[in-house]
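Form predicted alone, single chain, as structure tokens, below.
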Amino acid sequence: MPIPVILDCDPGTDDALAIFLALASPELSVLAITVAGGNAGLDHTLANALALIALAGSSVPVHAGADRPLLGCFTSEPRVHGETGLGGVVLPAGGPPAPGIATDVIRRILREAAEPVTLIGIGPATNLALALTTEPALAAKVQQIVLMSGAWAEGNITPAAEFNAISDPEALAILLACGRPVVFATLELTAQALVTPACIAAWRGLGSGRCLRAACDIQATVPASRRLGGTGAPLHDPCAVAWLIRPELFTFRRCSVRMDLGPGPSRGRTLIDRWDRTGEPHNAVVLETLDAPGFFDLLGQRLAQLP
């Protein structure tokens, strides 16, 4: 049976490919897409999600969510995603968002679910945290929480912090404390999903569908990562989706993870105890290695199946 999931996102170039991968995968039943600000402002991320869903010919409902974190405000990342979130690629406008605020929708789906639901978070964790902190008993209806977030070493926004984690570290702390399994696809994992121009060219050769073309056009706008040697760009968010579809592509480690919530240069750091130095109970699974060729084959095949 397909895994019932709610996909919480902030599209975002890599979110776009993650959304396409989820929609193209019969292993998943996407119950809703909930949207926060993050990679761009909510006005852009919501419009992007609606456009991507329409391009894929999907009827999955898209709901607007948080336009700011639990504390402070979101800071967009136009250097990677462009001013509007999709690297300057213009897609046909989608329809209107579905009724209901993301947090209310997440709670309703969990409350009514006949079986536990997996939450996939590939943006700031605000919507998911608000849902679980305002009705904590619903955590019992969550199978697991799969996140693209964090790093055990160096960040990509500050020396300490990854973008999604520092965007709302309090929300991430709430998820880690909710009592349900949390899976992290960290920067160290997603660095292994390095998209090069040759990879994009190979995808383009798989077909002529509008979603495949849009995915390639969007990914081609992402600048090569200086942090990773300038040969390509890491494809972060689809890794979280791929874990549910093809877990055999990954190795993992059970760890204790907690958040640095203090002020100063370490704020937003995910303190990942990979070697049990603290003796704290394990509260997360950290994905460690990726079969990159298998991952890219999976993504290309699924993109080619879309309209």
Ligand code: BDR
Given for the second form:
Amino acid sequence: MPIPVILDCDPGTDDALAIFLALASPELSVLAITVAGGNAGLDHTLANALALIALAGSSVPVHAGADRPLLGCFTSEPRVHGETGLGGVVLPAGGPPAPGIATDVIRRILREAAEPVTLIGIGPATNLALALTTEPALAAKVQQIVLMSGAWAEGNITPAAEFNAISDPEALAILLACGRPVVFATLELTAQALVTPACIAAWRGLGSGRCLRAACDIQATVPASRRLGGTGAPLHDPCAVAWLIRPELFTFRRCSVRMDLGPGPSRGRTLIDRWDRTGEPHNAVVLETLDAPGFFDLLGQRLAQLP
Ligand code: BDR
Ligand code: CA
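The structure above corresponds to the form predicted alone; please provide the structure of the form predicted in complex with the named molecule.
Every component of the complex follows; first up is the chain already shown.
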């Protein structure tokens, strides 16, 4: 039986590949895609999500969500994703968004679900947190929450914080307190999924479909990461999706995670207690190692299966 999932995202170059991976994977049943502002403003991320599912020939409903965090100001990440979110790659426009706003739709799906639903969050956590904080009993209908978020050491936006985590730290704190397991694909994990020009060239050889081509064109716009030595760009978001499809590609550890919500320079840090120093109850699963060749094989195969 495929795992029922809601995919909450902010496409986003790496979100685009995560969406394709989810849509191409029979292990998952994508019930809805919900969109927040993040890598670019909501007008762009929503249009991108709609264009991506149209390119994939999918009829999964796409719903607009939050255009800003619960507190504080919205900030985007044009240095990595360009002003429009897909690195300047222009896709044919998709259809209109499905009716209903993200938080209402997430709650409705959970309420009506016959079996627990997995929430995948690969953008700021605002939509997911609003859904669970306005009807907390629905957490019982959540199987697990799988996030690309956080870091146990260094951030990529500030020395302390990763982009999705700092984009809405209060939302992430709500998810961590909801009582369901939260799985983290952190920056340390996604650093192991480093895409080089050679990797993109190899993907291009796998087929001639328009989604594979778009994925390669989009990924080719992402600058190499100085933080990771300048040889390639980490492919963050597909790691969270791959965990549900091929968990055997990962090692993990259960631990406690808390958010730094203070106003200082550590705001947005995920305090990941990998060595049980705090003695706090485990509320999270932290993915630690990735079989990168296995991950890239999976991704390449699945991208090549799309139209
Ligand atoms: C995360 O932030 C965004 O820029 C990416 O899409 C990913 O979700 C990485 O820090
Ligand atoms: Ca993202």
